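Coming up is one lone chain in structure tokens, specifically the form predicted on its own.
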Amino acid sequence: MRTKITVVGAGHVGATVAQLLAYRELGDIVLVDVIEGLPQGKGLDLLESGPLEGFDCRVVGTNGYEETRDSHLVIITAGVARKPGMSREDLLKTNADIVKSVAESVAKYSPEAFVIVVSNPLDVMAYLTKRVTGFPKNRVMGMAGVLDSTRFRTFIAMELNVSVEDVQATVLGGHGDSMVPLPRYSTVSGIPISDFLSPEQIERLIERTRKGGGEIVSYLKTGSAFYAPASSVVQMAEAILKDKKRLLPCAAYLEGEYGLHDIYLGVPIKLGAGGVEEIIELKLTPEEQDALSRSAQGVKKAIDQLQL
């Protein structure tokens, strides 16, 4: 049986996700959007690039969920994008209504699927998706830490004028201004970044990472980031579909890990064919733990506003 991947939302993020999935031949792709003609047109356009890019997977666009039936993986990108001056939390009510509807359809048509949530506010939408679908915690996760970490990696590489391939970084916490980049767990070819950068430089890069999405929104004016978010999602998708056992920072459901309960938050996980196969508990300093707890409080406050 061929692997089927559904991407909900045919905007910039969703369409780019579909493109990268197709180029890597990770499975047949169903692109879903409420706007009539949009997923059909983008899906056909992508399909027609197959002879040139050398992929044989099928791509179809649709406005309904019948064609998504029995998807192995569902990626939810649907929702309103941020505009200048908006926080991710400003999107809460509008996107909660959208994601709730999507989650209901996913549970109906693909009850065995793994789900990666991208819609903002990310951690809250992942929590909502788990509640609405009733899926076990290992099958619902959010894309956040991979994106935040790749931004941190990019800024470190730019600062040091080294290859991004040699830079590793870890960012925990909620996907927002309260995220917790961890310099102690960030390295260049295994060497801690503190050996290369002053505390002032590191703090400046941390602050830019926290504001990374907003920086792009301020440039684009009418949209938000999509290249790096799409690449982040596809790295997660590939880890699941190829059972790669990647250790990646993702939004996962916590039941006591890091002293936190009943919440989705960015933490390192082992990602493979079983979805979230393990949550990795790093040894944090008291200051790092306090920062993570503060980040969790912000997510909890937003979850409470859902009135589930």
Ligand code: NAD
The other form holds:
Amino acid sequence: MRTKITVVGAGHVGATVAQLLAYRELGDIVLVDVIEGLPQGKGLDLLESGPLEGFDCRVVGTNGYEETRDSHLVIITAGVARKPGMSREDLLKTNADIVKSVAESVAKYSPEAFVIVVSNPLDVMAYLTKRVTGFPKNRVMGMAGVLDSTRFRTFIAMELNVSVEDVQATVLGGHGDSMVPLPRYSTVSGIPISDFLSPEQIERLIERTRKGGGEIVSYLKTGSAFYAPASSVVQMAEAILKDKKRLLPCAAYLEGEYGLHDIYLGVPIKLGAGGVEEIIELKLTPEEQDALSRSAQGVKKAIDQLQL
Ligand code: NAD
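Got the form predicted on its own; any chance of the form predicted in complex with the ligand too?
Now the complete complex, all chains and molecules, led by this one.
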């Protein structure tokens, strides 16, 4: 049977995700958006790049869900993005309405699907999606940690003038300015970054990572980042579809891990054909645990505002 991947939202992130999925031939792609003609136009345009790029998956664009029926994986990017001066939390009400309606259709048409949520505020939208679909926790996850980590990796590589290939980094917590980059678990070819960088330098890179999304928004002015977010989503999609059992930081549903209950938050997970196959519990220092708990409080507050 062919693998079907639905991408809901054919805007900056959604269309770029579709492009990367096609280039990697990860499955047939259905692009969904509420704007008439947008997913059809982008879908056809992408399909027509197939003979040149050498992929032969199907790509269709649609305003409805019939074509999405029985998708293996659904990626939710529908919603509005930030403009300068806005926090991710400012998007809460608008995107909650959008994501709720999308999640209802996903549950109806693809009841066995894995779902990667991208819409912001990320951790809250992932929680909402799980609640609305009623899917088990291994099948609903949010993309944020991979993006936050790739930003941290990029800044470390730039600072040290070394290849990004050799830099690994871990970022936990909610997707927002309260995220928790973990320099202890960040390395260059296995060597801790503290061997290369002063505490002040590390703090500066952490701060830039925390505000990494806002930095792009302030340049773009009319929208937010999409290349690195799309690559992050596709890394997660590939881990699931190819059963890679990758260890990646993702927003996952916690039931006691890290002392947190009934919440989505960024933690390291094992991602494979079973979706979230395992939540890895790192031994955090008291300061790191504090920072994670503070980050969780912000997410909880936003979840409460939804009055589910
Ligand atoms: P965008 O405005 O370019 O695209 C969003 C698309 O969603 C639009 O085409 C819009 O028509 C569509 N849409 C709105 N309501 C819909 C509905 N009910 N059904 C289907 N489609 C609908 O925005 P973008 O830059 O692609 O960002 C999308 C979302 O992803 C935003 O919420 C943004 O904040 C978020 N985002 C998250 C991360 C992350 O790390 N998790 C990173 C980047 C962006």
